[in-house]
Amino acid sequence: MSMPLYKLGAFGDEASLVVAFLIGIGFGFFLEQAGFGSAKKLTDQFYFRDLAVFRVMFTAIVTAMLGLFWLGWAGVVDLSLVYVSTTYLAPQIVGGLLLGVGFTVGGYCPGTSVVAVATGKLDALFFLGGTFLGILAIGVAWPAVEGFAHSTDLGRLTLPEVLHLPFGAVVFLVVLMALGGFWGAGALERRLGGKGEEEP
């Protein structure tokens, strides 16, 4: 049997919640171990003093892409069963900008704020409260914004489809981009005096 396991019925809805919970606990643990429960470390990336977040995220993207490529090639994973969300271009651009502004001003993204709350950081508690207020606000305003939220529907898009290139070629290009990004991140950190001071 080829993965994805949930899609093929290897476990049901209840078991999938348990799996998601355990993965979330593990993800949060490693985020904290990497220092990503610190607003200072997270915002240092916007000053190019510490680009660890960039490196970790790009490494995760490349690892997932390489894993799917090779597992698909080996017949272990049926790539047609891997969920790809629909692209709503305009609302996703606006949402990304709002998330970026919130990240820059508040010092956290939603995931890292939960990690920081779990370790007792008060600023993260306020940030997470703001996140819930935002969810409530969009729920109340949904009838007014629903049309925009479903606008510019481009369907299910992937980079190979958009670039009209084979999956393997896209993987190779993304790996090259990552290597260039890692080199550039190191150069920026060296030019701007290295990483920022650690929290006391």
Second form
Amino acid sequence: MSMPLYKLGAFGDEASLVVAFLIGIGFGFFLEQAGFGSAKKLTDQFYFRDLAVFRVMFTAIVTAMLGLFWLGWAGVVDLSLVYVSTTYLAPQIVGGLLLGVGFTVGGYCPGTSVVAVATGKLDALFFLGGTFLGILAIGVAWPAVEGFAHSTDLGRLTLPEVLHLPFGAVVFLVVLMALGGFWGAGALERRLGGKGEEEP
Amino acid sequence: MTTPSDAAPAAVRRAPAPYMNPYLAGIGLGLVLLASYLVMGRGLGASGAFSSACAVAVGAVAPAHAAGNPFWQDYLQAGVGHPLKEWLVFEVLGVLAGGFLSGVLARRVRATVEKGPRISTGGRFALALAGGALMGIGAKLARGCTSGQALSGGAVLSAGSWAFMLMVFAGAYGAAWFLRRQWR
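Cool, the form predicted alone is there; where's the form predicted together with the partner chain?
Shown next: the complete complex, the earlier chain at its head.
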């Protein structure tokens, strides 16, 4: 086991900030290359016109998941040191819904809005301003919402534990689901999104 | 290349490059995420950086309020000696640089407003502001946004992240019919 490097003391906190910047460059580069600096491209997902958000997101999830699975199996990375965020089911369901509505209303999500600002989208500046206002609001109101935000604490819970299946079996199911989704995405675009007809 | 003789107007400059194939971009994004897990032991994020910036602003303007509020204190006590010397803050600065680099290479950096033909620019700005506010609130309740929860938590099979991801798609599709005039 030699990874994760930082958790095993390969470098310190100051160096981790340089790593953060470099990883961010890669993140921003591929978000922009995918077209995610454009609110129209992003929201086309929700009108079935272009399911690129689904394709990119699930390809990325499958790529990273398979890499971690195989490198964990080969003993290269200690998966117990890889951070898995705590599940707070009710606030994550409500927060997810709010975020989803905000995606269609605002056209971006926090990460993609940064890429949009970097490529000159003026509406993304307003979106970013709104994000700050939202955080300000919930921060000020925190004493009132803290109880709900900490409710339904299920700890470090993973899908293999929920489904009572081995890690490898869930990895396989996620890959199958993604491949099925990629196969179905084109059909959805043609049937519901009007792809192949004249562009308005 | 322009020469003094052809005096090309800006309108005929080379068109933006097409977007990358989504599966290729997804593999690239997935490898960046994998690298983050292998090197740092953590995934990607975005909204946390905005929270750090917001907390520092609140701490400067209303120090008494910030001192008594655990939400702001969480962010003000983070970081390598300063709340803005925080991992996600530096990562998001990288996202800004990486997005700009890609945009320049693809000739896509240009001041524009992204909207459909049937909504005014002012209306679009108002909806962008409102959507951003919903995102800010939702991301703090869910402890992360599309990057930190859906993408990063999704890849390590976190149960809460998958529930979150399903709800993001549900909320976005649910709102789509009402917002169609903004985009189409």
